[in-house]
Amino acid sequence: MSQSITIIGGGIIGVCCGLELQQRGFNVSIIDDKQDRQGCSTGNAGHFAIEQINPHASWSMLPRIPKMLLDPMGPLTIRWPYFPQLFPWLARFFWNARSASVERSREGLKALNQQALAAWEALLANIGAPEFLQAKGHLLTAESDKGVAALRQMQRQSERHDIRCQWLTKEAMLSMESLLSDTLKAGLWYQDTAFCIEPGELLLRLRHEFKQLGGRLERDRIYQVDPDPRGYRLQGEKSYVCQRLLIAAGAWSHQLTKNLGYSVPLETERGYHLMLPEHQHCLSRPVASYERSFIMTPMSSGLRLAGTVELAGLKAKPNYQRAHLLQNHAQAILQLPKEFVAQDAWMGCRPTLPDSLPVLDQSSKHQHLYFAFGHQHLGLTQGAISARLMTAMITGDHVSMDMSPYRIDRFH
């Protein structure tokens, strides 16, 4: 008889987990309220960022934060009315800038990212959709002498961690991407990264496959989870009872763990993007800027500009001026017409923990209770490998790597 499991969260993490569990014979139900494709699983930069193994909290990053915060249109901003609520998370964040913590987080991110693309390639091949992953690498550019020095340091660190990258002169960059500005000085080409041609369409394809295999997708917003004699009671517009439960609700996950005995210091990084629909063919691969902390990704619907962070919680209204700021950045490093129409400004909430690692764990307090959330900027990158690891955990199979860095109770 097939076993059943319910997943709260129908984004990239939840759906990938659902598909993997279906392959192991589970009857899977997913409950999610964002079936209009407005979450971070569709609004992300589309970059499979396997090179990003450094946690956000580090001594090298901390000196840059005050300058960012003083610039109202910089890559990082805090809505100051939210600061009192944010302060406990910030304190944990700065505590995790200690060298020992940074190294633990770096190794945890590296362990996931090393397996990320292979897991995606296997998943996409299994559903007959390999075209969603384009393995062309990406460019990281520098405009200033300081940026060039930073890229040199990043190159050395990447090589220490066996991440392939190639130094590019300005001329070499322009030969790869002819519409880049000649004001750029140098760049790095990360050959082994990849990008998604359309994250929203990828999510739809995954959900379609999930339903074709008999999965149930229920539209509802679960706001409370309680233990129940039969397993777990989920409360939304309707009430549900399940024996096995996986919480993969992104930036809302910590709200669902409270009644289960877990207090998780999860915060939301509100990210923005802007689309340039008429310029989808101006780049052949993603291009990022060191100084401007943003990335441009060519997609089937246009050129996506992404990369700004706002700390303001889950409820504040979007400030779409932050999205339109990205247009100025694009014009500075691309040879674009002075007048062009940008559209489809978007904002979404990335779930972030102070050490930049996700929670991938099973409960030590309750039977058949599992967690997969908190992937910050790397939800797309780590979606398939997270699903593979969680499925092994749920089925009792051998898990291929040390899962202790991703414990839900590591902050207690």
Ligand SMILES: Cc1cc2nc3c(=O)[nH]c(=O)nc-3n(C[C@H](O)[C@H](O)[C@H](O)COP(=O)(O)OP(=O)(O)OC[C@H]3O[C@@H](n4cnc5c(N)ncnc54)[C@H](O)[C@@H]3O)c2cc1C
Contents of the next structure:
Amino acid sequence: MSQSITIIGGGIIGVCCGLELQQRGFNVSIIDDKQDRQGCSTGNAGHFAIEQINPHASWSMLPRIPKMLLDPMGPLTIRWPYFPQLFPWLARFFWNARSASVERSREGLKALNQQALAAWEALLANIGAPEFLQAKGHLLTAESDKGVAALRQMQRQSERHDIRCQWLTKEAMLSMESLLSDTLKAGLWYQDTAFCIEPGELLLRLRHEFKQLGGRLERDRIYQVDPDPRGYRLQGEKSYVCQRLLIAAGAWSHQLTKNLGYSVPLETERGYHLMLPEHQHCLSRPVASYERSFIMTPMSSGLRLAGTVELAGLKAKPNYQRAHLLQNHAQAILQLPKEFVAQDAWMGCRPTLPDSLPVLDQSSKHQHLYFAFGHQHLGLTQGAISARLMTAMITGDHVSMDMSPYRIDRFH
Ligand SMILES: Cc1cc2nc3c(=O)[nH]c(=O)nc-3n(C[C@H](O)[C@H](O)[C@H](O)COP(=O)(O)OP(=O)(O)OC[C@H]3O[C@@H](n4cnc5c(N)ncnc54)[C@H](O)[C@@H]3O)c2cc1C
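Since the one above is the form predicted alone, can you give the form predicted together with the ligand too?
To see the whole picture, the full complex is given below, headed by that same chain.
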């Protein structure tokens, strides 16, 4: 008889894990409370960002904090009423800015990113949908002397880590993407990155495949998980008993681990997007701005402008002004007509741990209990490789890399 497992969370991480486990003969059920197209895995920027190996905590951030607190419309903001709740996470975040910790996180991110695209290519080939991944690289642009210097430094760092990128003069950049503004000064072309033509469609396709292969997708919100003689008892609108459990509930995962003896410092970095539906063909690959900390990705439903970080917790209402600000940024670095349609302002909750690494682990306290969450800005990028590693862990196969950086108890 085949083995069974239940996954809480049907975002990109949960569904990739589900599909991979099905390949290994598991009967898989996924429980998710959201309607299709609502979550973080749908509204992201679609950038397979294998070049992003730096953790977010750094000492260079410290001097920017006062300005950050005063500018609610800056690329990084904290909502004051949430500050007391945020403080313990923030303290751990800055503790992780020590150089030893930064180095550890960088190695941990690099190890995942190095295998990320190959894992996606294999998964998409398996389901006959390679078109979701477009391997055209992306551009990172600068419009100030400070930005140009920062890009030079990033180029040196990328080369040190064997991440291919090419310096572009303004002219070279404009010949690749003719709608870029000539106020830009220079850019980097990361040749080996890729983008997704529509993350929401990708998630739907993966869920469809999952169901075709006999997977069950339950619409329910689980609010309590308890160990049970038969495995685990999950309480939502309905109650469920399962022998094996994988928690992959994105930014909500810590609410489910608590009762099982794991207190995890998971926060959410809320991000926004805005769509320009009439401009889907104005770029041939994603273009990011160093100074403005946002990215524009050409998708089948239009040009997606995405970015910004808002630390405000899981419950505060979205501030869609932050999404609409992205329009000003796009206008500054793209030659757009004065009047254009911008729509579908959206907000999603990135799940982030203080050291910027995800949790990919199995419990040492309870049998058959597994965790895959906390992928911060890189959940799309690392979806397929996380699924591959988790499946090896769950089936007891040899895991091809050192998993200690991703342990759930590393914060104790
Ligand atoms: C603006 C923005 C841009 C981004 N751009 C990129 C990018 O370009 N590249 C990249 O790699 N990453 C990007 N990301 C990050 C990426 O989207 C996330 O890391 C990823 O989607 C996280 O996936 P997940 O499956 O862990 O979480 P989610 O997508 O949040 O899925 C978790 C699911 O679990 C469900 N759930 C939670 N709690 C429960 C419960 N108790 N019971 C039942 N169900 C529950 C939730 O409803 C949700 O559907 C971006 C994020 C944002 C916000």
